[in-house]
Structures are given as structure tokens and as C-alpha cells.
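Just the one chain here, the form predicted on its own, laid out as C-alpha cells.
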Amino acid sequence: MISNKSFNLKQSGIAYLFLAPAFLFIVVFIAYPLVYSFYLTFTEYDFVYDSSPRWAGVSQYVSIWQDKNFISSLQNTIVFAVLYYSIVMVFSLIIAFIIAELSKGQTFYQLAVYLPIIVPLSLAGVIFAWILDPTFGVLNHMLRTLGFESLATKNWLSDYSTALPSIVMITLWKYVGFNVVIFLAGIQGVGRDILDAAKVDGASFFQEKILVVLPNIKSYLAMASLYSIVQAIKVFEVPYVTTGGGPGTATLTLYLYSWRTAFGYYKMGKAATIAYITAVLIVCFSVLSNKFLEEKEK
């Protein structure tokens, strides 16, 4: 007769056997790259000419601040993140409020707003590079038709003043639907009795949305906020496809500069340092966002 101890050990062994592939995947493809890339930030390593990384201590973290391209990419990333985050949160909330008020066709409008999320960012960049083309682009043609001749000749992606905002709008078109769906789920979960009580107390439409609905969808705001921050700071595909970081360094972002440093200049230690600084930036923005939402909750 098999004892309970032997039976439990056998069950544990079977469980570990089933968990082994997932554990192996995490170790090989997540844990090891994280540890090794963090080690690279303390080295100087030219992937082409060096046989192995050379220990350099914290010199990468010190010298990176003397790199003008890094400073430009950091500034561009912060400006992009602030612009994108502010617009996507407000704009998606407005769209969600409008759709929630519709008595018919909610499913259609949800689907219409969400559809761009299935388009790869690289393809979205190619599409908008054509739309924003100064010669035969759809946008300039529409502006010319409407009589805005001064704007109809603008090269949106090659002009230093409009290149980064254009990247923001392309990314906004791609991701706004995701936030709308999240906010709609939260808005539709607010009880009708709460809204009816607010109306009885004389709350206007805007007071109802700001003072009643928003405090009741804090968890949805936090979820969309974190997602938007991550998407904003790790922007890569759109500037890579549309501008290549130009004109000059106007749309050079941290992710794009990290990729260029690694696979263009083969400076793996410096590229890893940029990547980890980007990760720290994501954490900082996420903490600030959570603090803001906590204050609103209090």
C-alpha cells in the first residue's frame, strides 16, 4: 500500500514536471537576458571587435550624460510621453462618455474605435507617411480643398516643429481605442441608482461625469494610465518607419537610440545602459501616475 507521503511526493514530482517547460522558458528568455543585459551596463562591449565585454564599472552611467544624442532622445521621449499621455487619457475618456450615452449602435462605435489596435505600428507608420506626404498626401489635399493653402504645403514629418507631434497623433490613432474600451467597461459598471441620485440632487451632465463617474472608475483609470505610460515611453516603430529619428534628432527616442546604438554602432554596453534608463523612466512615470490617482481617491 502506497503511503500518503509517497503519493504526495509523486504528485509534486508530476506537478514540477509540468511546470518545468514554463520555468525553463522564463529562465532562458526572461531571467538570463535581464541579468546579462544589466551586467552589460557596467561594461564596454563592441559586439564586432571585442571578443568579450570589458568591465568599466559605472562609467557608462556617467559618460552617457555627455552624449548629446542621448540628451535629445531623453528630452524627446519625455515630451512625447507627456503629450501622448495627456491627450490619450482625456480624448479616450470623452469618446467613452459619448458612446456610453448612445442608446443605439454602441457595439458598432466601440468596434470602429478599437479596430486600429489590430494594425501593426510599423504598418500604421507606413500608412501615415503616405497620408502626411507633402506632395500627394491625403491630409495636404484636404487642407488645400478647404482653402488652407499655407498649411497644405507643409512637410509634416520633415519639419522640425511638427515631426514629433505627428508621431504623437499616429500613436494616438493606434491606441486610443484600447483606453476607450477600458473606460467604457468602467462607466457601464457604475450603478444606475448612483447616477439617478446625482440627477435628483441637481447634478449637471459634467458634474455627473466628473464628480460621480470618475471616482467610481479609479481602477480602470489606473489600468489605462499604466498602459498608456508604457506605450508612450517605449515608442519605437513609428519614428523608425516614418522619420528614422529625424529631422536631425527631432524624433529620436530612447528606444530608437538604444536600438541604433546596439545594432548600428554595435555598442552593446551603452545600448543596455540606455535601455535600463528607459525602464527607470517608465517606473518613475508609473509611480507618479499612481500617486496622482491615489490623491484623487483620497
Given for the second form:
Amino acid sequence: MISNKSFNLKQSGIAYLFLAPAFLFIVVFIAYPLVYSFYLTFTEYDFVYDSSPRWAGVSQYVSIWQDKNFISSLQNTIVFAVLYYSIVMVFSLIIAFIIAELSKGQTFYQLAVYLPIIVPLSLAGVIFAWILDPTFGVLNHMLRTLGFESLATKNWLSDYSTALPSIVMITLWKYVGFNVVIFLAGIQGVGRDILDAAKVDGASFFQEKILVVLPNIKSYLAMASLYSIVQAIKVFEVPYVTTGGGPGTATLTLYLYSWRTAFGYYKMGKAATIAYITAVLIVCFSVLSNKFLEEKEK
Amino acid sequence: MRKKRTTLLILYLVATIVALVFLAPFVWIVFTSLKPSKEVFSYPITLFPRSVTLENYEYVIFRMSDFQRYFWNSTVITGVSLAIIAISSSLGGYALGRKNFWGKNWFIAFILLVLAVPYAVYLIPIFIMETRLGIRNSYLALILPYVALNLPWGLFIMMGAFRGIPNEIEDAARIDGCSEFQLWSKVMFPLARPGLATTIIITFVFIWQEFIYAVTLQTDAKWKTLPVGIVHIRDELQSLAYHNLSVAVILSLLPLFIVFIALRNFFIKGIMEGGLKG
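Since we've got the form predicted on its own here, give me the form predicted together with the partner chain too.
Below is the entire complex, every chain and molecule, led by the chain shown above.
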């Protein structure tokens, strides 16, 4: 440990001074909350009645599994995540492949797909609640015009079977462009010579993409996969704005339930536990995704 | 050759359909914003506006005081947060990128860890803290957490920007007799500006769109920001007045739209460097 002695005292002092403002913000609003909410998971804390958290050991972690709403929010989040993740990865990849092939007008197609990225999820919810409105919504109007009468009377967001898929669709609209950005960067980085060699060997369009391009953009796949997992599991705004978790608990997600437990019922210990479980879920899936995509590289 | 042209034609066809699907919601709110209120709730609905009017825009911009208030709140909170983030990440990134000090690697490791934690985890303690301090429902209520939430990423980007500057430049400046602060302000900071641009743009997009902190910490309607305020307008104030709501949505997207069109490359760079993950 020679390095310990090599810290120049004056230079260190200057460095601490420069870092001080950022350090202060991060300690007070990130490090402390991170530790405090972990502490809260071991307490019972009714924010309205209790003056301070009461130590409860691991009882939150035990009793949470008896809570029907928690179980359904866990199920909904996993169903949402699986649906969203698989569609967003495949669909974005296909769109990126197609856009990369276009010789003219590439910018227009890119812009069209990227544009929803700038829309806040809550406003995407507002826009789509209007589009999916059973009476005045444009979707049902179009379905009626095209002759799908039976579908055209559907109340997409309040029907048990279509509420969660509708939320998947709204989230897809927002985030597909995000993944296309990543995939396109990868595809455009694949060397011409590799592609030409594939062409000479007589590879078809799909053979070329799947057998030649995919293995060459592994790191981009890993990156998009990581993002998509995080986006999928932290689903909150869209159900909050469009369905409020309903009908029943059909679109109640982990974050929505944690939020409601904290700021609707003021049960801070329980809410922190749900938030932590959600965070652990995200980290686990992220590690899994990294492992999976790395191993394949060899 | 013929086969290749058919393939290309199919690709263009599919791409156009996809593009239209993605653009359709935008087109639909623009159409709705141009319709008189009677037409918005006529049945069967009209796809194209039968009569085009700007009265919804006129109403929302000049007379809808709630919307004006939310727009102002968003502007102040975003502006002040951006300024603080720009300054403290430029200072801190310099220390991390160019200095050696005890605890540096621990700090960097912590920042990276924090980037992986979904930011809703901090919300409950921050709510409790702000309630005790009595600063909920104020500009500060959102500015403080927004600065903190965006700093790890800002520091990370700025650290890279400062690290990329060649040592010769620093040596030359020292020989010319620069003080430590001058070295930062006159020599290093100007060279790190591209990194700062990425930081500011991505942070702007994050804060202008942020919902979960805003909906929790600003319960008083007076302090709401646009993403929450528009939902509030829809649910409480003018329930389902979609002709006005569409205008409000379009106007609140406008700043993001301008930034997106004008600075697209920084935007894409931000995504590639991991900034838009939240």
C-alpha cells in the first residue's frame, strides 16, 4: 500500500474542496435515505400515529407474503416485465435492422421512432387514456371503420383481460425508440467486410441479421437488456394515470402498491419493504441478464 | 437485382407503417387541440377536425392560470436544479477525474452502485425528512432531491470529460503560473464543456419528465409541475376537457421537442452513456 503515502496533502485538500458540494447532496439525499429506508424495513411505522419507527425485526419480510395485494402486485409486475421485455427487445431489434437497411429517408424514420422518448410517462398515460376511451377514443373509432365491430366496443383500460396489455403497449410506445437508438449504434458499427463476406456466402436477409450481425452486437444487446429490465420492473406512472391499479388489482404493480402503502396508508415500514424487494428484483434480473449475455459471447 | 428491389420496397413499406403508428398519438392530440370543444365530444367522432380553431390555444396560454402556474413551476425547478447540477458536477468531476485523494475509489464505487438502484427507494426517507423540516410544497422540495438524484451520473460523465484532457495542458498552465482555481476555471472547465452539455441535456429531460417525486412531495396544487399538474387538471379541475388538455400536453412537450430536434446528437450520446435510465 504505497499509494496511501503518495497522496499529496495539498492536492487532496483541493480535491475535497472541489468535491464538497456534490458530496453533501449525495450524502444527505442518497446515502442517508438508502440506509434509512433499509432500517425502515425492520420497523413498523405509521406516519400519522407513531412519533418514530418501532423496531419489528424481520416481521415485515415475513408478513408481506400473507398480503394478497402484494402477491398480485408481484404477479402483475412479473407478467408485465416478461411481456414488455420480450416484445421490446424483439420489436426494437427488427425496427433497427429495417432502418439500417434504408438508403434514403433514414433520418425521418429514426425521428419518428425516437420522438416518444421525449414524452413523460404520465403524459403518455394521459394521451393514451384519451385514445383508448371506449366512446370518444380514436382506436375504437378506427376499429369500427375497419369493420371490427366486436372489438370496437371494448373498454381497453377497464376490462380485466386488456388492462395490463394496454399498459404494456403504452410503455412500449414510449421506450421502443430508446432501444432502437442502442441497436442502431451497434448495427452501424458492424464492419462492412463482415457483411460483404456473408453476402458472398449467399446469406439471406434474415440469415445475415441473425447469424452475422447479432453475435457482433452482444454488448449493445446487453446494454438494451439491462435498460429494459429496469424500465419493466419500475412500472408506475402509466398505471397510476390510466387505471389507478384497477380494475380490481389487475394493474396493481409493486411500485404502485409500495407508493400507495406509503402515501395513501402511511405505513412506511411496509412500503419500504416492498420498495426494497422491488429493488432487489431489479438487481437480480440485471445480474442474470449480464451473466447470460456474457457467457454466450464465448 | 430484381429480388433486392422487392426486398427494399417491403422494408420501406414496413418502416412507413411503423413510423405512422409511432407518430399517430402525436397527430391525434394535435388534431384534438385544433377542434372546438363541441366537436371533441361529438359522436361518432371525427378523425380530421371539421372546423379548425385556435381558441383552445388562446384559452390555455392566456387564461388557464393553473396551466401557467405549472409551467412556471416546472421552469423554475428545472432551471435552478440544472444550474446547481452543472456547477457541482463540474467541480466534483474535476476532483474525481484529475486528483488523487483518499477515499476516491470508494466514492466512485458508491456512485456506480447508486446508479443501479431505482430512485424510488429514496423517496420514503426523503418524504419523511422533508415533512419534518416543513419544506414539502415548495420549490426546494423538488430541487434538492432532483440535484442529488442526477449528480451521480453527472459526476460520472464529468469525471470522464476531465480525465480525457491531456496532462501537457495542465503542466503548461502550471508553468504559466495559474492558481488552482484558475487552472479549473480558465483551462480545464472550457475543455470539458462537451461533457457538460450532455449532462445538462439529459438532466433537463429527466427533471422535466419526473413524476413520482413531484406527485408525492407537492401535494398542494399550487406547487405542482407539468407532468403531475396536467393529470391534476384532467382528474380534478376540468375533468376530461380533452380539447384543452391536448393543448396543455403539446405545450409542455414543446421545450423537450426543441431540445430533441436541435441537440439530437447529445441526446443520443446521453442514451449511449447510460443517462436516461432513471
